[in-house]
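One chain comes next, on its own, written as structure tokens: the form predicted alone.
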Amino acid sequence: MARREYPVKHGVKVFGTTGENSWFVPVSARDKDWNLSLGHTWQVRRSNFDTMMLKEAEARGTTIMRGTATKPLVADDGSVRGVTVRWSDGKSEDIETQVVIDCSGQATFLANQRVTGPKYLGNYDKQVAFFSQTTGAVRGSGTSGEDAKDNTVIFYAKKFHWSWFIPLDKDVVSIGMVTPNANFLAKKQTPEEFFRNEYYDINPKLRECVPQMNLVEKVHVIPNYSYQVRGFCGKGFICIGDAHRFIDPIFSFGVSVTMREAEFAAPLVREYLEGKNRNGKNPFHEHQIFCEKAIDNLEDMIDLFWEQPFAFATFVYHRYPDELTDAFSSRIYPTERQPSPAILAFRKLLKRTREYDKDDYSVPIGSRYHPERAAIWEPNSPVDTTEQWMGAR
């Protein structure tokens, strides 16, 4: 499929509670001199995108082996030396490797297998997302800027209540909403009943954009999605993207953060395979703190959006439009002039500091850590909370 057949995105538009006021974050790029310029991007279905990536990997010499990883192979010193794979015929095989890259997303393979440090639920874990796809939605009327017809749109209701509208192709739009899980449990409805009954209450503008729900697939549900994995790098392994941390999907950072982390990890893995940096408990510790600092910047931005939405909108439009455009574009890493003045201003309003301890993590603060709770699992814990947490999902 040619690029021109994909919906063109010029940015993200966010509507406030009444559906009358909005703010817009454009797609932009930085040149080598750090000058900002407007641009555009494309919406590609995840299945198509994954297929492109797979074919490109094969074209570059990768051998694709289709199976299910069931457990890691761990050496006596705690290093990971491969995985056990179950093939489609039901047989299992141990595959020895020098490095295991965990890209399992929210399945958090290595964390659930207790290879990493403990996994903690964050402050957004009591929410649940409902989503499907519809035809007949009303898009923007423009060809560029904030009214471009295929832009992504977010509808804000109140803290932890929001909805999205994402054109996927010329006919189909992804629609979804996030709400506290308690609301869903109290109604005792099926996911589709709840979605149809509650969706339009998120924001008055939604009725205009989605006159009718002509759903073309079932309503999906994802609960309890906020977590952080400590110790996600170590001897013989690296966790990438959602395999170690996820906050709140409102600004859709998941894929971009995953790809950028992979980009930063690739040369480190090559060096490791060449025999470099093999000493020490965690040969990838610098990469680990590099990624943590970046996602901390995102967390501070998302937290301020929920805690002080009016201040956030003021920063986007008036005080720090360029710096926040950078953040929305996932230019969040220490090598990209981060934390920016905008992020530092957010921390001041949140009364938050970021100081990194000897384990390469910021001191537990903010939304992602609750000392009054146990972790999903703790090393050597007398009580295994993993099954309890999985049951709650």
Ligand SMILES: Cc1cc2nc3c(=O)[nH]c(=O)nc-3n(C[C@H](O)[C@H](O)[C@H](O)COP(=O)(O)OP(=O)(O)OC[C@H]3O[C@@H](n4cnc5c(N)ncnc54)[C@H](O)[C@@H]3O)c2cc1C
Second form
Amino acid sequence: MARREYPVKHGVKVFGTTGENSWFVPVSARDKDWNLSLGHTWQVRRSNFDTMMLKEAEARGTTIMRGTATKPLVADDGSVRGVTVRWSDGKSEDIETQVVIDCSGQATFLANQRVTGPKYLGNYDKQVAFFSQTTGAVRGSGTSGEDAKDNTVIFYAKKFHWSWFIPLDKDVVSIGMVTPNANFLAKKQTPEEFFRNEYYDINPKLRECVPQMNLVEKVHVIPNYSYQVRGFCGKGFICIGDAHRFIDPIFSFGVSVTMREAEFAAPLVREYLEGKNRNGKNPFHEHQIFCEKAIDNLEDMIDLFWEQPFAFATFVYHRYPDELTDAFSSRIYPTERQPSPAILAFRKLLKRTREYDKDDYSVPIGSRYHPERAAIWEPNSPVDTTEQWMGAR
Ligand SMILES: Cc1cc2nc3c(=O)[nH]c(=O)nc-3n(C[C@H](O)[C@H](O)[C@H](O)COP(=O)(O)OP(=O)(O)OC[C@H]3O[C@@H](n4cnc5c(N)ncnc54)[C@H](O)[C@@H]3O)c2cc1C
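With the form predicted alone done, generate the form predicted together with this ligand in the same format.
Time for the whole complex; same chain goes first.
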């Protein structure tokens, strides 16, 4: 698909409970003097994006070998020195390497193998997302700004209940719904039945935007997506993106945060391969705290949205529009004037301070809203994976 065929996104529009009021965050860029200017971006299907990334990596000299990492190779001093990989013919092979970069997403390969520190449940661990794609959805009518036809739209219902609408191409829109796990389990329906039955209750505006669900693929389910892994960098390894932390999909940060982490890690890995920074317990310690602080900024923003949505909307529009536009664009890193006055104000409202302990983690860690469950996540618990949920119905 040529670039001009991708839906052009000018921002994110969020509808409040009644579907009558909304607020909008535009896509924007900062120049080198930190001046903000309006911009746009593209909605790209994940499969297309991944293919582009893979082709680019290959063009730059990467050898691609497709297999499943089954076991890390760990030296006596605890450093990671490679992985065992299972190939598609069923054969396994040990691959020795100086650095393992764990990009295994929610599978959290190194955390589940207990190479990292523990994995904690996050604030949004009791929720489940249902999603599919539909044709026939009604988009905005404009070509730019908040009514641009291919903007992302979020529909807020009440705490922990919301829905998304993301145009994927000229015909198809990704639609999804998030709800507490307990609602789904109580209804004893299949994911598709539940999605179809509950979707329109999220927000009255949805009837207008999705007059009919003409689903063009199956209904997917992702449960328990909120977690945080301690000690995600160490001798011979770095976890990137969802392999160490995911908070909540509400504002679509995931891929951009992952990409930015990879960008920050790349020069460090190069230096490591050149033999630099080999001493000490954790050669990627600075990187770890840099990423951790950035995602803490996001977490404070997301938490305030859920805890005090009206205050949040006021901040977006009146007090800190530019700072929030930055956060929505993933300009969240300590080198990007963060934590901004907006994030500091959120912390005040949340009655939260961020102090980093000797292991570079903000305390408390894990679920603040379900303190009884601010617990360590055990791999292979009864509802640990999407497959188990799909099969459980
Ligand atoms: C419901 C929901 C909606 C979301 N919506 C958005 C959105 O609109 N926009 C957005 O930017 N983000 C969104 N996200 C977040 C986004 O999907 C993730 O943050 C992002 O995909 C993380 O990228 P990643 O590369 O870390 O992991 P992934 O994209 O999950 O990639 C991990 C890859 O590793 C592979 N893998 C796993 N284990 C192994 C192994 N042992 N060996 C080999 N390969 C392995 C997997 O097969 C997979 O291909 C959403 C998340 C959820 C839960």
